[in-house]
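In structure tokens, the next block holds one chain alone, the form predicted alone.
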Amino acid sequence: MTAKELREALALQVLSEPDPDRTVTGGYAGDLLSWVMGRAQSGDAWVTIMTNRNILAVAALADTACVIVAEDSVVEADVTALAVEKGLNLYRSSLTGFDLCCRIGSLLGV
């Protein structure tokens, strides 16, 4: 499934997506951001609550496919800005992050 495959089929509004045919190969919740450093996986859809600007590092480092904002979170205008700049599909829901990771998970047949 690429990014924007999981974009559409969770109704995500997109904050950045320069992407869309990134692959998809997993998922990963987290906001303790030195925590999602060292455990996501390249390929993953990245929820998380989090939105400063240092979920673009993490996110990155990590080689994510995508990161994830729930619960309509509010994300600045330059994280947004910073997340076009370095390539990265950034996007956001309404959804609770149990909501995103269990229709993801549904999505990705896990």
Second form
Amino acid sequence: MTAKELREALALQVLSEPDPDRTVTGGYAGDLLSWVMGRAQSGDAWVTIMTNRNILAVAALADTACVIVAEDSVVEADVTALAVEKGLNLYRSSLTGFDLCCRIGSLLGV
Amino acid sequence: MSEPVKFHFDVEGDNFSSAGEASVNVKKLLRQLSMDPETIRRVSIAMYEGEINMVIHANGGTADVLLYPDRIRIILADTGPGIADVALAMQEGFSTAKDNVRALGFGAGMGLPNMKRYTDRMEIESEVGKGTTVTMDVFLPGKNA
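I would like to compare: after the form predicted alone, may I see the structure of the form predicted together with its partner chain?
Now the complete complex, all chains and molecules, led by this one.
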């Protein structure tokens, strides 16, 4: 499924969606950036509550399909702007990380 | 071995806003050179971790990326405090990062282990009070000797 399809299915708020057709192949949840960097797979939907701009470097380098900020964690405007500039899909949801992961897992059939 | 193509970057210390820029630039360059995606991913992750380490612990440093026919070499050099016990620093979860750094999501004690995990060879030369140089090699697919 694509990032856009995932976003629609989960009713996520779009903060940045320059790559809507990116295929989502899995999911990963975590807030410790090095941990995520070492374990997330290319194509994952990454669920986190971290919102500083370093998440974008991690998403770009780990090559995740999108970042989903859980629990309406506040994302500053400069981070959103940087996500657009770097071509990274960045979404937000009021759901908890756990709920998001359950739903993503169900959508992806894992 | 023929003369490698070289890229040089200066990494600014204590600047978490620009941290990772060198790695993201390397990723772009390698993409332009049509390197295979997994090699690009390994190089850029290992380099990012090293870059973050220099930002957190060493007030910055330099990053050099050398492209050989069979491998990509990353050399990260700083004049920071050095690593007193390299074996301890290599353990997953060991970290000397301060709370303000942890609040940003760093300092999980995964930096050096990730660098080792994502490269084929890693050497750390460090002297307390003088600095640290980390040299990493990622072999290109099918070129791993």
